[in-house]
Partner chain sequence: MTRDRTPDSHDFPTRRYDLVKEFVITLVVVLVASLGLAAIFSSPDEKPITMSAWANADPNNLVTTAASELAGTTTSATYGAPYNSNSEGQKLGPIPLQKWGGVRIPIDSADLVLGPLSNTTNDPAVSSAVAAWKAAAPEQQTKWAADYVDAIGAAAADGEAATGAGGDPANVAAGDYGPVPALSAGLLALAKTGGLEGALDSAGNFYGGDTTKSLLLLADGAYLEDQAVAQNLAGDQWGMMNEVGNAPGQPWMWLYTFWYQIKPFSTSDNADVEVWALMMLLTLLLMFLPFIPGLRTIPRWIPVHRLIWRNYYRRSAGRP
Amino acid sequence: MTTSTGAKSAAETTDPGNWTNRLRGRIEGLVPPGEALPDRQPIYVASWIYVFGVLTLSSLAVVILSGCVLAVGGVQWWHVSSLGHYVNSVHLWSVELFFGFMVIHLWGKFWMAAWRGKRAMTWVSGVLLFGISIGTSFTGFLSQTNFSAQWIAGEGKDGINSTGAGAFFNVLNPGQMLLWHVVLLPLVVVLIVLIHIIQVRRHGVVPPLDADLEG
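Is it possible to get the structure of the chain by itself, in the form predicted alone?
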C-alpha cells in the first residue's frame, strides 16, 4: 500500500498537465544550467565596453532605492527638508548616470552588432528599455510639484495631445503623472530589465567582431 501511494504521489508531481509543473519547467528553462549567476566569463569581457551594462543596472538600483525614500515622505517634503534635498539630488544624479551609462552601452553594442548569434531579442529589449526609460524620466520631471514641472507640462501638452495620447495621458494632471512615474512605468522598466538579463544569460555575452566564432 505504501509503495502504491508513493508511486501515485510521484506520478502526480510529474504530471505534465499540472500548471504548477508547466510553470516550474518554463522558469527552469529560461537560462541554461549554471548561467543564471556565472562565476566565469570569456577573456574579452575584461574590456571596459562590457562594464557599462552593469553600471546601468547599478545606477537603476540607486534610482529605485532613492525613489522609494522620496515616496515615504509624500509628494512635497523634499522641498523643505535638507534630507529631502539630498535624497532628491541622489535620485536626480542617479537618473543622469543611468541614462549616460545606458547610452554608452547602447551605442557600444550597436557598433559591436550585438544582435548576432540569435541575440535579436536581447537588442530589441534594450532599445525598448531605453524608450520606456525616457517616458519614465519625463513623468518624473512632471512630478516635481514646482514651477519647472508646470512649465514642462505646459510646453509638452500640445505635442502629446496632437498624437491623441492626451486622451488618457494628461500631462497637466500631476496626480496622474505621479502614479505613472512611481507605479506603472517603473513596473514596465523592471520587467523589461528582467527580460533583457534573461536574454543575456540565455545566449551569452556577445563577442567582439574580431573574436566572433559563430560564423
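What about the form predicted in complex with its partner chain, after the form predicted alone?
We keep it simple here and write out only the one chain, dropping partners and molecules.
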C-alpha cells in the first residue's frame, strides 16, 4: 500500500497537466539549482562597486520601515510630535541614501556594461526602478501636508496636466497622492526589485569585458 501511494505521488509530480506542478516547475526554473543564495561567487566579484546594489536594497528596507512608523501615527502626526518629526527625518535621509546608492549602482553597472550575456532585461528593470522611484518620492513630497507640498503640487500639476495624465492623476488631491505613495507605488517598486534580483541570480554576476575562458 505504501509503495503504491509512493508510485502514485511520483506520477503526480511529473504530471504536466497539473497546474500546481507547472507552477512549481516555473518557480524552480527561475534560478538554476543552488544559485538563489550561493555561498560562493566568481573570482572576478572583488570590488566595492558590487556592494552598491545591496546598499540600495538595504536603504529601501529602511525607507519602508521608517515609512511604516510614520503610517502608524497618521498623516499629520509628524507636524505635532517631536518623535514623529524625527521619524520623518529618518525617512527623508534614508530616501536620499537610497537614491545616492542607486545612482552609484547605475554608474557602476554602466561602466561594467553589465547588460551583456542576456542581462539586458536586468538593466531595463533597473531603469524602470529608477523612474518609478522618482515618481514614488514625488508623491511623498505631495503627501507632506505642509508648505513644500502646496508649492510642489501647484508646480507639478502643470507638468502632469500638459501630458494629459493630470485628468486621472490629480496632484492637487493629497488623498489620492498619499494612497499612491504608501500603497500602489511601493508595491510596484518592491515587485520590480524582486524581479530585478531574480534576474541577477538567474544569470549570475556578469563576467569582465573580454573575459575569455579558453584563452
